[in-house]
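First, one chain by itself in structure tokens, the form predicted on its own.
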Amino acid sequence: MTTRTPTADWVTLKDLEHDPHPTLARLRAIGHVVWVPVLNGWVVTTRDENLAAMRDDAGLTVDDPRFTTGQITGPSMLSADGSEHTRHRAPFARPFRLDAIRERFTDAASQEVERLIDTFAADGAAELRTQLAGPLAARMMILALGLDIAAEDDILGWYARIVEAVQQMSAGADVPQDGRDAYAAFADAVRVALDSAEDGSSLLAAALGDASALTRDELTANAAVLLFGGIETTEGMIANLLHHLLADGLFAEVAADPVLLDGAIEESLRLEPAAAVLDRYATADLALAGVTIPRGDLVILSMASANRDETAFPDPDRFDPRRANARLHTTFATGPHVCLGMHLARLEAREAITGLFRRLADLRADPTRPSQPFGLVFRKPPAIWATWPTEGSDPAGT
């Protein structure tokens, strides 16, 4: 039996789940690299070696068959690595660069916006999370994807079947059939939206002139793969953001100062990334941070430890829009597997800062619901109840 230390086996998965960052400050006293018996596996804590392995794709891969989505999608850009990962990823390189998304996207995003806000404005009050920031997310890839708008609801469906299974097998589950079951109808509405993506409205169709090299069901598990992580991290990250605003009182103050907002977006994604952490395998016996690692084990890359180290953040638990490094998070990862979507994900969390300050501009959080964000591997707010005065009202409650 391989004895593998420095072994962290006090932590529990409810740790985890419901507030991870005391745990991981503890990981993170003692070494850089810990093993942790409940997740079996090493969990990186530092910033530094985080970005050391993220950029290793030598030593640690992630085409391994435990990796979970994977099980459920097959070979894609986000399971494989080395020439097989630039040529699964090659073809959307173009079509996701920062330029090509504020050209293709900046009106779309503000447009639902404002539907979304249309809906809800007159209320005084909402659930941001369910009527804001998911809706946003969702709507923004099935349009990106050219996927049928009005099968938006079984879309979505499929979606939340796929995330629910990659959440069950992260905690040590088989495969769940009901996982295969949404992923093989999210593939069929995929391969009717391949068929008729020669007008190059959206990003598949944009890709699909460099996809020689891939096969349709390739490109459809590449889909799946962009509309997992552009739903899920994205509103995610857009309820984070609010979730911080409104917790510390400065949503007016910072969504009405461009520059702030901006500052305020790295730092919640520095604060609180929506997805924790990266899964990696070692390929062969490995030596990270002076620790040994046996080849094959699980190596769990944790952006959420990465970005409060406080060496690179001080004060690393506290919301602070003027963070001046707060750009340094680690949470849109670095290396071959950097986040293909992250000039679109911060573009709709700009948006729909900027339309509710526009609509809204005396949001507040609604403090009889508080909420606070939870999840072992996706982490945002369960709720975001806001209110705000509307006509008639009395903003005073008197």
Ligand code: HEM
Contents of the next structure:
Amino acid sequence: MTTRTPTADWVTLKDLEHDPHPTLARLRAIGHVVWVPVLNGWVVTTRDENLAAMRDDAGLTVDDPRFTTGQITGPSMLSADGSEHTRHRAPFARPFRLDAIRERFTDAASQEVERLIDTFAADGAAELRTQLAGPLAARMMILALGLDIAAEDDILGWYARIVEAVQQMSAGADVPQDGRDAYAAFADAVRVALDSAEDGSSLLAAALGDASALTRDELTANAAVLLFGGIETTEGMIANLLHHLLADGLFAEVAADPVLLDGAIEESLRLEPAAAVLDRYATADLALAGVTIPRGDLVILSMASANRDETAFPDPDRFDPRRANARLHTTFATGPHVCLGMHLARLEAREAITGLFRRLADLRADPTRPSQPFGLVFRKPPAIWATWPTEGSDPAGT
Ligand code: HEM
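Output block for the form predicted in complex with this ligand, input the form predicted on its own:
What follows is the entire complex, opening with the chain shown before.
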């Protein structure tokens, strides 16, 4: 039997789900790379080692049968390395550039935020994850892919069934038939969108011109990856930002100042990455930061830990929207798989906060229902309750 050291056999899933940060701080004190039996994998703890691992797609692969999403969608950019990865990703590079995203999505996101706030502004209270962050992220991805807005409920239903199937597979099940059926229905909707796409009418349509190297099935798989990549994580990113601003009573001060808001977005991304970890698999026996990793082992890149590496970020547990180097976080990864949607995600977060401030400047956390991020891989508060004075209400609560 291979002995794996250093080992941290005291780590529990419960701690990692509820509040991983004290555990991760202890792991960093042990080493840059630590075997964690409860995860059946090596956790990379420091910022420098995580960045190096993200760039090393020869030693650490994403092309592995244990990668569950790929079993439903078939090959996509998310599960390919090297030149095969470039072939899948290249058509999407141009439409996802910062200037292209700003031009295409600024008004659309702002209007969607207004529409969502309209649905609850008169109530004096709302749960901002399910009433704002989630529907905003979903609607923007449906727009991005040129899918039919009228079919939004169907699309989100397929999405939920595919996520459920992936969870069952991660727990050891074969691909569930329901997940296959939901993916087939989604693939049909993408086919319709592709057939009716006019040049530049959506991000997917804009990618079509450069996508001659991809088959229709491959294009569909990449569209699915975009949908999954863009909903859960962006909902989590906006939810975590709202949590940090409201819990610290900083909402109005930050929302009123565009420079501070940009700083707060980066600082929130640093402090609580909505995707906390990435999985990789060792292609050969590896030496990583002096630790021997046997071929085939799972290597878990922990952005949550890298982002609180005290050698890069002094006082790392503190939320400080003025932190000068917050942008050095690892939340969108780096290297070949660096997040394609980061400009869109940041734009949505900015529009969500400025829209809320425009309409509900006195928004504050509901002290009777505090929020707290939760989750092993995807982390966000299950609920963010906020209140504000409405016409005729008594703001002092007397
Ligand atoms: C509009 C929103 C988003 C879209 C469309 C999107 C899309 C994508 C896509 C397509 C990839 C795969 C790139 C590749 O394999 O070459 C990716 C990677 C990634 N994204 Fe995003 N993303 C979005 C938002 C986010 C957010 C908010 C986060 C984190 C808070 C995030 C974190 C990541 C990470 C960590 C990776 C690297 C995956 C890996 O290396 O295996 N993304 N994203």
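C-alpha atoms forming the largest set that superposes within 1.5 Å between two forms make up the rigid core. Numbering follows the first chain given and starts at 1. Just so we're clear, the structure is a prediction, and the values are computed from it rather than from any experiment.
For R180, a C-alpha deviation of 2 angstroms or more is recorded between these two forms after rigid-core alignment.
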